[in-house]
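Read the single chain below, which is given as structure tokens and is the form predicted on its own.
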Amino acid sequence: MLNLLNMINIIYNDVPTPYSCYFQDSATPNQEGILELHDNIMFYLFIILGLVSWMLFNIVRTYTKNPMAYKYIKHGQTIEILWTILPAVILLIIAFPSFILLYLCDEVISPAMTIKAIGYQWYWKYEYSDFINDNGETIEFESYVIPDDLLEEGQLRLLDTDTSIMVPVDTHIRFVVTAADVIHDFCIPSLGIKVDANPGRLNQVSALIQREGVFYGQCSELCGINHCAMPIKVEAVSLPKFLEWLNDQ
């Protein structure tokens, strides 16, 4: 029994599932920081639902000898005070720790490692520039989509794609991301990454990958008939098995 509660506690939540409420269990601190940004704000969701319902449902009821109806809802410079202030309250509250979260997504300080990914229509292209081989080339290799007719069992659809992005956990990591034709999207919800490819432009976005898995995405940006089938698939392996593939390279 001990062994199954084990196993149950290191089964991570890294796909899309049918009928989902929540967000993919997180592999990096960025999306760590966006998971609790998101519960914090959800607790003062509720308690703002919760006391105007409570105000809406008692002035509905009891209207007729309720004189907070009469005296201060038509008029009242406290209760007008209050209804000012205590929102503007709540939006410092939720507002300083999403600054904080927003500029520290978007620090990339001396990454171990670049990946360069273009979006094409309707697949990726990926660059290991820091990675050169004998002949002085870098690693590059393009990502399409696994048809569903070619799907093996385990295989999931329009997710799994005939190369993935091997990375190394624990180590800090750039992405580049561009595009060659239409404005598309890198998206990973579970290392907390989602940013526009955009023509003629490169925008970065860093990710430090804390444990071992796969993780997969999809183009987030409507790009065309066939953009869900820009599947995004990442594997995060250790240090020594991310050297070996690059030597299979």
Second form
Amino acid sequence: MLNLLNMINIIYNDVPTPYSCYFQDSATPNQEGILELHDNIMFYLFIILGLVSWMLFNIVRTYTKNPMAYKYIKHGQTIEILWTILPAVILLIIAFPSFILLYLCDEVISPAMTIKAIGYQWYWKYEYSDFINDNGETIEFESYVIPDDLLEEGQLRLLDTDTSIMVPVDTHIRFVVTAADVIHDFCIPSLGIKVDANPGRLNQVSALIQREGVFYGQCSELCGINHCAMPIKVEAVSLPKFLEWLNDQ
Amino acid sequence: MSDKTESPLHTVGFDARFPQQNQTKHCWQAYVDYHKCINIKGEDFAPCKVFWKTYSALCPVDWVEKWDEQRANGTFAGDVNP
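Same protein, different condition: the form predicted on its own was shown, now please give the form predicted in complex with its partner chain.
Complete assembly follows, chain above in first position.
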């Protein structure tokens, strides 16, 4: 049975697709939680939407002698209490799981590596300062978008970059996000990351990538004329491969 | 790069003084602490290294360069004198 399951090769969706109306596939527990919360809320949201539409439709269709639309009503204590308390309770039920998730996603307890992402007009610069060579130099590189006329077959327009962030899988990673000129936003949907990059401020956010793959993101704060052309590309590889890459730098 | 084989990945952990998403002060405090530390104990004092590791992991290289320059000019805002 397990062999059979392994034979099914799942293709994960880690890029935006035309006319898509759902999220990209998750690669971190954070994004898993966000999807779960979204699906749960949407379930109850559609029940409420259905109920309200059904009542409205019925009232419009048979206005007279309709128990829901008593046309001489001026004051109804019971119904007023109901339509105040009930939505409040529903909002509370939504709020609690939402806050739990929010604060869980905020925690950066024991990261194994730190990657700095610095937004510039209009590219990203990454620094791996946990690794410093004997000359005191650290790994830092810039990541530019591949222009349309240089795109190769299979590359994604306005998503592929010349250099990408390499990260090991199953490793707790801390991203320290900042900017050098204007506000940018570091966002990778598959990892459940979206954090503003403010000049003069360091924001941290964590990610635990659970599968290998290439994940794409874009700057998500209007930052000027080439806001569209500063994508983020993350390559998640196994730890030995990551160390190999590290040695090449 | 030799110490990578024993513990390939290691970075600054959680600090109870800076539990927030905003780590600006964490970086700043480590930078100030490091230079205060080496001004008192000297460059080779091993315990100072922890501050160095913290600020180099968190602070952007540009910031560190700017602060180094300010220290050289005597215009640095932090108190790093022994």
